[in-house]
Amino acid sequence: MIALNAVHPATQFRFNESDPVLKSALDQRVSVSPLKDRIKIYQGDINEIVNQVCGEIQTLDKIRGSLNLAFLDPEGLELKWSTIKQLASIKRMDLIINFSTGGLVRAIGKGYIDVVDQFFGTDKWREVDIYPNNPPARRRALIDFYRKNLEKFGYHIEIDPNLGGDDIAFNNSKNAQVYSLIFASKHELGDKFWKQAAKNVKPPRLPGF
């Protein structure tokens, strides 16, 4: 509904919601927007989805360069680094994602370690210092390992050694991160931007589970 409301909206919209109550929800939603003839709505795994949407710009692609802006917000770790690297074959794609670190840090503890994997594209991340006893240098650890493998795709990626990326930080009321919004962008004006953005934004503080 942000994006729809945008003062500058974009030309096309793709929405892909895989519960089928909340796809029904989206729906009536996106129905009564001026927009809506911009909009198309999937239903499904995005894992699978994301081969038609790149297709679609691909094809645009042919006709016309496009400009695009993927919103990732999956609810754990099922979007997996292949999804990603679909994405990036785009040339002018930035990505917005949701990463799960407090789900991320809750699989590695209990073993669900081939998902992590299929998270990170590599089971490289095992070799991260994940500093056991330090949860936030755990979770900062986690993020730039994840930034910087967005680099071979020709993302721009800026890590400071000592705080890390421009992520987004949300917590619960136990003030514990459960997850962080990250950008990448394959140019410089993208970071610019969302430098800009980021620092207007007030995490709200969300309820413990």
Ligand SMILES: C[S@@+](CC[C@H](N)C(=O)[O-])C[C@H]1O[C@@H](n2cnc3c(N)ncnc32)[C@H](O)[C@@H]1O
Contents of the next structure:
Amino acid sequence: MIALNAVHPATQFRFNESDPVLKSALDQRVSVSPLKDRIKIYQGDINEIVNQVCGEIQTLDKIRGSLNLAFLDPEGLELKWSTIKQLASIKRMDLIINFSTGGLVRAIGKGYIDVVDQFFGTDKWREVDIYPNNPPARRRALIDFYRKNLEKFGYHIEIDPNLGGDDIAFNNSKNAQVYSLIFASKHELGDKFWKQAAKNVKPPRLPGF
Ligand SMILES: C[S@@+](CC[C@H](N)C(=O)[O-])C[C@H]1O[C@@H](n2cnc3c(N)ncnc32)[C@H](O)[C@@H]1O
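Please give the corresponding structure for the form predicted together with the ligand, as opposed to the form predicted alone shown earlier.
Complete assembly follows, chain above in first position.
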């Protein structure tokens, strides 16, 4: 909804929601947008739908170059690294990823190791998960490991532990971090825009956590 109401909106939008009831709510919401002709909505698992979306972008890229932004907003660890890799294969694809630090720590705690491996696309995350008694340091190490792995796709990632990196953290009422918004661009202008935008964000407390 925010993207549809932007001052300079994109020329095309792709939305995806796996839950049929929520997909129907999404259909209704976007149907009243003046930009509804620019919108295509999918219903499915993003880890499969991504093939279709990337295929469409690649077709478009052959005709004229496209500039893309993927906003990935999972609840937990359902977003697989293979999906990130596929999105990253598009030449100009900026990423905003809602990284569920709370979900990640819970999944590790419950022993859902296969899910965590698919989320990171590797089992090497174990090597940075070395702060069992220091939750902030543990979250920082896991987020930075994820962000650093984006570098191999050509994204610029500055890891500055003193500044907390370039993600925006969302805390719960006990001041523990539950989500962290990660941005990645292959172009320095993208980084510049994100930094400017991030300056104006007051991270909200998430109710109910
Ligand atoms: C955090 S919510 C997104 C909320 C939405 N961005 C908004 O602001 O209203 C995550 C959504 O992802 C959907 N979801 C969960 N697993 C999914 C998957 N594998 N593929 C696509 N959507 C999924 C859930 O049904 C849920 O609606």
